[in-house]
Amino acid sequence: MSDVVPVVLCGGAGTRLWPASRSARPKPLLDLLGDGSLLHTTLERARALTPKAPWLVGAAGLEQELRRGAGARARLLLEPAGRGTAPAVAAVALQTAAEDPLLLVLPSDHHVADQTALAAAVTAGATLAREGRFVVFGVRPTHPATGFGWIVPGAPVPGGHAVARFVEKPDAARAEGLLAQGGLWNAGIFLVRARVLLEELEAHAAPLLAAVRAALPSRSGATCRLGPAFLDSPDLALDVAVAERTTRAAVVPLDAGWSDLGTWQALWEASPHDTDGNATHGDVVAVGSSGNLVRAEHRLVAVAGLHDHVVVETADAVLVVPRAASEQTRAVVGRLADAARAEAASAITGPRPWGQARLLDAGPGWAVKRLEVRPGEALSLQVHAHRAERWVVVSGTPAVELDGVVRTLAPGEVVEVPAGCAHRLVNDGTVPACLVEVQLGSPDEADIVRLDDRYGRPTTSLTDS
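For the sequence just given: structure alone, the form predicted on its own:
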């Protein structure tokens, strides 16, 4: 399938998988099943289907993470803000219009157990797409789900069916009826020729297409940054903008062990279990417990006499919820966001675009962190209004900039950063630079004003450094 180009969608915050997934470290970048990040496994599936280099569409602030995950072959298309899957795919269709390939649209955060079945479905879909069809892939359902959209197949066509209609997240009674009449789950996977998609967008979503066209950069390279006009695009899913309106829609059944891994319950279902039905990750001890999902990221987690629950431990938060109620995790994140809690969007410990940060200890008005800056990376140039910092170099030879003065540091050196001082660290060496950071003053991670940032992060943020 040398005419198929993968389009990997890397948006979405994955709030139902909090506290592991946050907007600053979203679900596609997580290793949830022990075989690499979801982005990595998606790209591996795409690589097995077609030799064409993929396009990745995601947030500008995640550029470094996406590039590291995708490798040099991939092309990045970076959004100033998310506007749904329709504008994202429209941008790739415009960029590839001259070649007019088949665009295989793949969410970057799904699980597919059977690659052979996926390949067979995509092969059938490619035949339809080459004939001008807008192909959607419908997962054969295992139960009357109310959390997915459904597709009702119509008249048979070679390799699939015409689409009779789409049904958005039905109630339980209607889902039972859809299951009985052969309905399929909408997996959000599409296959369509670039020219056909542009024709359908012009017919059904012309303002969206115009906004995306105006946002395209004048020059296209390995990394394309969409301009501010992208924000004028309606926030629409590809289903709503095109699939539900076009007369060219066809559905190909997909029976490949698919899961959107959208909730902790879904992750438990997709994970390997021990003899008691527990799915565990990290340093976990379970005694007299069954049917649990337990994830330990930073320390030992022990459960006893616990059944059918989710327990997720991170450095700054612990979630405990019955598995059957794991959808309520989204409401927890909403409550945190309403209270302006930093934990809603970012973790105090974990990956950063430049390396790693780990909280070692904290108290009223102080915190101690371990920072590791990768070679060739840099913290943002920033100012804190209400806290001072002290950096102790443990290893490496980073450069420090303080109010415009730059000097190179050696292991053992100590740097004082007073409140109000514009500062940053840059590691131009060949080995990681490790430092201990002592913060004195306000512990509020929102006390950051970025003056310059190579990763495109906002000038003020709930994420640090």
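Let's see the other form, the form predicted together with a further copy of the same chain, since the form predicted on its own is already up.
All you get below is the one chain by itself.
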């Protein structure tokens, strides 16, 4: 299917998988199934379907992470802010209109167990899409789900059916009916010719298309930043903007072990289990326990006599919830957000453009962090008005710049950064550099002025270094 171009959508934080996923550690970048990040496995899946390089659409703030996850051949389209899937896909359609490929729209944070079945469905869908159909893939339901949109198939067409209608997330009774009448789940996977999509957008979402067109970068390259005009687009999903309005919609059944990994319960279902039905990740000891999802990111987690529960441990938060009640995770995040707690959205251990920062400890007027700087990366050149810093190199050979003076460090070396000193950390070495940073004085993360930042981050900000 050499005319198929993958469009991988990287929006969405997935707060229902808190505390593992937060807006600062979005779900596509997490390894939830032990086989690499969800973005990585999605790209592997796409690569098996088509030789064409994929397009990734995601937040500008995640450029480094997306580029690392996508590899060199992928093309990045960076949104100033998310506006739903319709503007994201529209941007790719505009960029590719000339060659008019089949755009295979794939969420970046789903799971598909059966690659062969996926390939068969996409092949069938491609035939329809080449004829100008707007193809949606309909997952054969395993239960009357109220958490998904549904698709009711209509008259048969070669390889699938016309779409009788779309149904938004139904109530339980409605879902039973949809299941009985052969309804399918809308997986958010689409296949459509670029120009066909543009025609449909022109017909059904002209203002959206206009805003995206105005936001397109003047010249295209491996990485394109969408302009501020993108923010003028309405916030619309592709289903709503086009699929539900077009007369050209066709549905192709997909029976490939699909999961949106939307809840801890869904993740447990998609995960490999031990003989007791436990799905574990990290340093877990389970005694007389069964049917649990236990994720230990940071410390030993021990469970005993525990059945059908979810236990998720991270550097700054622990969640325990019965598997069957795992949607309640969202209520926890809501409660934390109401209390203006940092754990709701940010992560003390999280990616930075240059590597990783982890808060180890803090007290009145001081904090201790571990900084991991990847080879070739650098923290911004910055000044703190009220905060002094001490760095102890534990591994690697980073270079430090203090008020213009640069020196290369070895493990064990200590750097004293007084308040008011313009400092920068650069890892020109070939291995990651790991440092322990002790902050003294103002614990205020906002006490930072960036004189220079290769990642284009703002001069002042709430994230460190």
